[in-house]
Structure formats: C-alpha cells, structure tokens
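This document opens with one chain alone, in structure tokens, the form predicted alone.
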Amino acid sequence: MNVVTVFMAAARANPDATAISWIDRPLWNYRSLMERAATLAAGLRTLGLEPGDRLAMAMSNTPAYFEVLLAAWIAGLVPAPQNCRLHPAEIAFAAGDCGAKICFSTEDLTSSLLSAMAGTCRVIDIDSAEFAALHGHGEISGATVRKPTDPALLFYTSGTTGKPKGAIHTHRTLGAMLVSFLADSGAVVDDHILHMAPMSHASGFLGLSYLARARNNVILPTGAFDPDLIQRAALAFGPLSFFAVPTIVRRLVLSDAIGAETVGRIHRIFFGGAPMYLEDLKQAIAKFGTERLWHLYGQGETPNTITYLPPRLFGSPNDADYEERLGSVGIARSGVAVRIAREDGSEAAVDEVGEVAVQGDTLMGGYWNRPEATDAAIRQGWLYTGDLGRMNEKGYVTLVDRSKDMIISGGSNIYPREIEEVLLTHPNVAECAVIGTPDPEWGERPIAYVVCIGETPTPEALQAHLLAHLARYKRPQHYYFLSELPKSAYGKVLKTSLRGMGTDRSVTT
C-alpha cells in the first residue's frame, strides 16, 4: 500500500482537470502534475535516495509543494514538511533529527538554510537549475511498493514544551485521514481548495483530499494576510473552501475588502489549530453564516481528525444548547473514537473534565526515535492529547484548556480559557491570554494579558465585567496591557513567552 496510488488513480481518470493554480492562474492539469512528480522521483533516485530515506521540505507556499510530496511517495521516500515561518535553526534541527539526506527549499529560505544546514544535509532550491535537472532522468512509472505500516510522512510538532518531535504518519494513517474527511465533508470536496495557510500543515493535509477527487489546489503566497489575493482567487475559481486559523478568520471578519461578492464565492472555511472563542465565532457567523463554517479539531499526531462541528450541527439560536454547541469542537470524526479520560485512565462521566483521548487508524505510529515520548502519548491504543475537555450526553466535546495551562489556586481548578472567553465579550478587548503565576498564599493565581481596541479599559472595569459572569476567585491578580500577543509560526499564542515577561506592564488589581 502506497498512499500515492490514490492520487495517481485520480489523475488517470481526470488527466485534463486543473490540479494546481497560482492565485488566479491555472498552471498544471493532473497529467502534467503526475508527469512532473514521476520524473522528479526518478531524479531523486539518481541522488542515491532509497525507499525509506527521509527528505525535508522547507518551502513557502509554492506550486511545487505537491510535486515534491508526490514525487517522494512515488520513490518510496518519507517527506518531512517544515513550516516556512520557523527559524532556519529549527528546520535544521528537524532535518538532522530524522536524518534527511536532501532538503528542498524555496528561494526565500535557501540562503539561510544553506548556512544552517551545513553538515546536516544537502539543500536544493526548487527554482534552481539543479532542481530542473532532476527532471531529466526519465520517470518512475509506478509507485514504489510500501507496507501500510511503513512511514509515509514525518510531521514535526511545534516544540512548545521542548525540542520538536517527529510524528510518524504511515501510509495507513494518511489513507484513514483521507477517508475520514471524504466521509464527513459532503459536497465540499466538489469545490476547489484555496491554500492561504502554510501547506506544510493543516491546509496541505486537507489538500490531499482534493487531490484524491481531482480538484484544483489554488495556492496563495505565504505571508501577510492579503484580502486582494483572496478576492482574486475566489472570483476566478469559486466556490472555494480553505483552512484558516482563528486569527485569520477574525481578520477576514474585520476586513472591508472581503465583501458580499467574495463571501458568495466561499463555500466553506475550515477553522482550527488554536482556540476559537465564542465571541469571535459569533462575529464570523454574522459575516459568513453558519453554512460556511466548519470547526476542525485535530493534532499533528492525528492530523485534522479528532472531532468536527460542521454547519448541520451548529443548530439554531433558538435552541437551548446553541451556545454550548458553538463553544464546542463538535463530535467524533468518522473512523475515530473519542473519550474523556480521568488521570487513572478510566472514562470520565458526562460533563466531567478530563483529558481528551482518541483512537483509530488516523493516529501516528509514534514519535521518530522517541520511544519514551511515544509511550507517554499513546497508552493502551489511545492517544492522550494533552487537552482538557468534557463531553455532554450528545457526544459534543468542549475543550477547556491544555492540561499544562490549568491553574490550581487554593485547591480549585481554574481554566484560563473560561476567563478569556468572558474578557473577549468586553467591547474594548481585542485579544487576551490568561496564565498562572506563583502565589505564596494560594499556590497560583491567574494573570491576564490584554490587547485593547479603542479606549483601554481600567483593570477595575475588567474585574467588574468578569464578576458578572465568573466566581470571584477566578479574577486575574494582574492585568498586562500589550500592543500584541506573542504568537508562534502556527498562529498560536505563546504562553511560554508571556510567562517570561517582566512586570513593568503590570496593572495590579
């Protein structure tokens, strides 16, 4: 079993269908894409790469992304895509960790990678003559035979609690991910997909399902949020669907450039990768309608496939549980089982908070050369996500926080997310993050970092706002007013960075 056979079959059946476009311009049909992948696969063999060898991909969004990915699979290699927004040293670490023999790069990254990768592996720019020459050695006519349990892709975690770990996705893992999405997404895979987020992550994983259906992968440059490019792509190829982290969804909501005509050319916005706060989701619904929004919850260890909240499950504002549904991440995806586990591993009761655990063929095969980390994450066949959540009687999962972010104050559990949710309902709060800080009397106390819009509210006003919704002991001890929150290359708030900040921005309450 080699997952690439799925895409080869789609190309044979639809050779003239557009496969890859750049912004608003078609580039390659499926015949061309697969020919390029097959000739590149032959070129990789001339470099001495053998089935099972690893190949790093440090590429900004580019039409060549899927060409390289498919070529690697045809040749039986194991690609390790890297987020182009990472520091070159971080990319070099991952390449060294997995023993990559080659790293393909885009022009914007090549120079810094050549320095960072010295002594690690060979770097080849995809716009270079060297890369072009790899297409001059004939082609591999069929996919290299691989076992279902053979590694197919290494996905490196963000490393917020230490060095990044390479999650091993097998050919079975990726096949199960494809089947789950095709089963759950309905008519959305008859659209084309827009890649505005890095293709190395959720957007690229989703794009595989569209390749399997011989649809058009429309690619935008990686970089700053650009409504003009989104509009051009939507008007050229709509209806389009795309993945976006909540931060980008918020920018789409606030952008005057995304008007009714563009909205009408968007079929589905898959959002995930970081918490989507209830207030932000309500604003997104006001602009896009529930029919265009699809909440996706997954992890690098089980890509895009834990739970989902599709439009049909949003319900109506007249429903008694409407806000509870909006605040959830939905129900288990097809092909996976989800449970809430207590610390002793037993299953939690309905609405009891515990750790989210998931089981199914979408799970990684383990971490690359990290047996202890693998044993800690996968226990008795269940992947323990590190996310705390609860499940109601209908099977809807609501995340309350990461286990490492929970605050224990005076023996009581405080979940930063519930404080953040309330703070965001204040009209002058644009973004916020709550963390715990040591306290000699209570053990820990919450503190809040706030990004304001309009007039900066006083700490007393924020405390009064919180007290209308939450218990008094959950109030932050200090407020830190910032111009922006530190975020990772993945768009997640870096609470580790907040913990390292000084107190000069503090306003004591």
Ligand code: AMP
Contents of the next structure:
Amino acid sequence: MNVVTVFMAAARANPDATAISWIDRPLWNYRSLMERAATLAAGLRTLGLEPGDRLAMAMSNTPAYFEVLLAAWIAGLVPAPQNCRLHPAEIAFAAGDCGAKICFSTEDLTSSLLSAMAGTCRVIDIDSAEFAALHGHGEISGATVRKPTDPALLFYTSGTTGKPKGAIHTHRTLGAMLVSFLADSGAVVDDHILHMAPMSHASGFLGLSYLARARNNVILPTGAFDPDLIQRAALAFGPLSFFAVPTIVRRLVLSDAIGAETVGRIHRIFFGGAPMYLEDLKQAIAKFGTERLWHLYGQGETPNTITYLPPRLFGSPNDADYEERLGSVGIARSGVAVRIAREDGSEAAVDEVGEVAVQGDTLMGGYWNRPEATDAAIRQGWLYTGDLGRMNEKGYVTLVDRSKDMIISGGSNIYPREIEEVLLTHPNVAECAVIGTPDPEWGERPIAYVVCIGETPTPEALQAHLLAHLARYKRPQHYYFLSELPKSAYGKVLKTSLRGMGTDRSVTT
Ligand code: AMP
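Same protein, the form predicted together with the ligand this time rather than the form predicted alone?
The complete assembly is shown below, putting the previous chain first.
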C-alpha cells in the first residue's frame, strides 16, 4: 500500500475543505492540493525520476512542503526532507548519501545549496519558473503501486559517528505512525494544525494525521519565534493545535502577547523532542491548563511514537504520584511496545534504570546503506533508543539521561563528534572533546575542551573555523584550554570527568 492513498481518499471525500493556509490566509482546498500534487508528480517523471528514486527536500516552512511530499509519493519516490537550519554542506552530504539527483529548495537556501551541491545534485527552487513548469506535463492520476515495506521517506538523523544517517521509513511505518496518533491524540477532530516548528521534523509528521482527516494545515514561516504570527493564525482559524519543543513552550509561557484570547483558541500543544523540566511544565500548566498539554516522546527512528502523556493522565495535584507523572514521558503509544532493557537485552525490573527499547510497526526499516548501524540500533526486533530511563509499576516511563552523548539545544540535536571532527581540522588543535552544559534558555549548549599544539588559537578563531563548516546553533558557547584531556586506562577520553570538571578553576580559559 502506498501511504498517499490515505490522503487521496480523504481529499476525495472532502474536496472543498481547506488543506493549506499561510499564517491567517486559506490557500488551497483538498481538491487544489491534490491536483497540484498529481501534476507535479507527472513533472517529476520528466526529470528522469523513477519509482524508488530519492528526492531531497531542503525547504523551510512553505505551503509547497506537503505538495512536494504528496507528489513524490504519487510518483513512487522517496522524499528525504532536510532540516533547513543545517549547514548547506550538511544538506549536500545527506543528498549525496542517498543519491538524490534532484533537490527542491526554498529561496532562502537555494544559492548556498547551488554551490554546496557543486553539480552533484540538481537544485530546483520552488519559486522558480522551472518548478512552475513541472506542473505542465499532465498528471499521474493514481498512486504508483508500492509495497508496504518499500521505502517511503528518509529521515536524516545525525548519528554517534557524527555523520547523518537516513532512517528509512516505509509506507507501513508512516501509516502506523499516523494511525497511532489519531488513536492517542484526542485531537484531529475539529482542530487545525499550526506548523511553527520545522515541517521536516515532528510537526510535519503530525501534519500527516491532519491530512488523513482532511484538516487544515496552517503554516508559519520557520525562523524566529513570533507571538504576533501565532496570534494572527489563532484569531483567523482556531481551535489550533501545534507541536513545540520545550524551549518554545517556555517562550509561549513568558510571552505577554500570547494572552487569554489566543490561549482560548489553542486546542493542544504537543510538546517534546527534548527534556521538559518539571518547573517549566508547572508554569505551562498555570498558563494553558492541563487540558491543552500533551507530552510526546519519540525519535527519528520511530517518529513521534514511543510514549505519551495526554491531559487525562496528568492526574490531579492531590495525587501522591502527581509530580512523578508530570516528570515522566507517560505510557506506551498505541501500537508499540516499550520496555526498559538491561545491557544484556533482558527486561529491567520495575523502576530499574536501563535503555528504552521500542517494538512495533512505526520502527524504521533500518538506516540507508548502513547495515552495521542498523544492526546496532535494532536488536531482536527492538529499537534501542540510546535513552536511559525507568518504568514504574503503572508503565510510566521517566527518562534519566541519554546514553549517547547527544546534546539537545533548543530542541535541535547536536552531536559532539561532528563538532570535534571539525575542530580537529584546525592546525593548532591537537585534541578536543565537546560536551553539553545546562542552559536556562536552550536546555543545553555545547562547550569545548581543547588541547593545543603550537600557538594557542583564540576562541574567536576556533569559532570562525567551525562556522565555515557547521550550522551556527552547533557552535560551542565556551572554549576551555587544557594541557591534556582526562583519559581512561584504555586511552579513551573520559567525558564524565569533563562533566564533573565543569568550568571550575582547574580549567584555564
Ligand atoms: P530526534 O531523533 O531528533 O527526534 O531526537 C530524539 C531524541 O530526543 C530522543 O532519543 C530523546 O533523547 C530526545 N527526546 C525526544 N522527545 C523527548 C521528550 N519528550 N523528553 C526528553 N527527551 C526527548
């Protein structure tokens, strides 16, 4: 089954329902959205793209996002959406990794991508005449036949190796994901979804459930958090639901511009993607009330779908386990099994800390061209998340740490290794280690410990060196220069010791 048939059926039954809106303006109904997708699908064929071929998407939030996604599926292609905040070189790497011949881009990214791709992949701006002309070749009237196990989408996630890996989602994976959300969310009834977060990630995945129910996808530009735009959308449409990382929830709480009228038009805030601290959650409850909050825990390898804490499970402040529940990520989502595994793969006891493991149809088929990484991630049918947690006797999961060294800053993943690899290309850097440090605004920020050779570079010089290769949000907040890094008997850098060291006086800056 091609997953696009779900959206085609919804559109056929509701042709006049608004499908896509931009801020406060309805743009396309389901009839127009599907017509655009079907004609674009025919245009994709003229580019030489055949079923199974990958199509890179480097697009900041735009009405065309779902048009391209649907067109790709109608044509039997495998879209590979990229986070628009990545460095062009990182996007070029992913496009090359999956062998994409074409990359659709938005105007903010096009020129830098043209030089980063250097002819290896053809970049087509979605506002160009070239893109418009793709709609002039008739249409593909039905979905290209696909097997449930055929790849439907590549979700690029930076691995512990530092290089992004493409998690392969099949037509079955995506179908299971959207059905699980329809079953659990208690939303997608008469609410609209507002995309203020990048559509290439959780927000776009949630949008598929709204497309399946022919609801309105209201799109905001990616970029700065803008309460004014949120208010305009809420007043134009309402009730609105949206995905937000904890950093954005905190900003919504603090924003006076999000007043009672706007709050009254919010149906659900699906928050997750990074740890939500208890104090922040209590403030969010004070502003929005529990009935609007829905905690979501997932990862790119099982998108949005591991556990959840919906309003009815928050409990009441008088419950003995109230705080424990609030601090948890809730219980297993519909259609997946969740367990806490010991290192040997056996199931941990109640309240024992181990690695969170997941089983079910939402699991990726594996990583694109990375059999070893796939075997490491999926063992005996269980996806090992790299997150450490415990489960209480009622099945509530509380995350305690990440076994991987990933840093989550403002909801975006930063892998220390990718920063370390670039730092090590500086001629005066002999050794380095990057770890995360708590940050009240972003949750975490990277800091770097550097051992130099020859002349010690200034932090500014290292920053400039990094920015030539990596996205801005990955730059370390501080550099600490050491004469040597703490190491284990096996010569491995002991990041735990660095964490303990923090920024105390033994560190020279
Ligand atoms: P990604 O693959 O980009 O979606 O990142 C997934 C990782 O983000 C997970 O493995 C967790 O470490 C973290 N994460 C996602 N949701 C939550 C949450 N609700 N609470 C804490 N950490 C989370």
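Everything numeric in this text was worked out from a predicted model, so none of it was measured. Think of the rigid core as the biggest set of C-alphas that the two forms share within 1.5 Å after superposition. Positions refer to the first chain, counted from 1.
Relative to the superposed core, residue 30 undergoes a Cα shift smaller than 2 Å between the two forms. A movement of the C-alpha atom of residue 136 falling short of 2 angstroms is seen between the two forms when the two forms are aligned on their rigid core.
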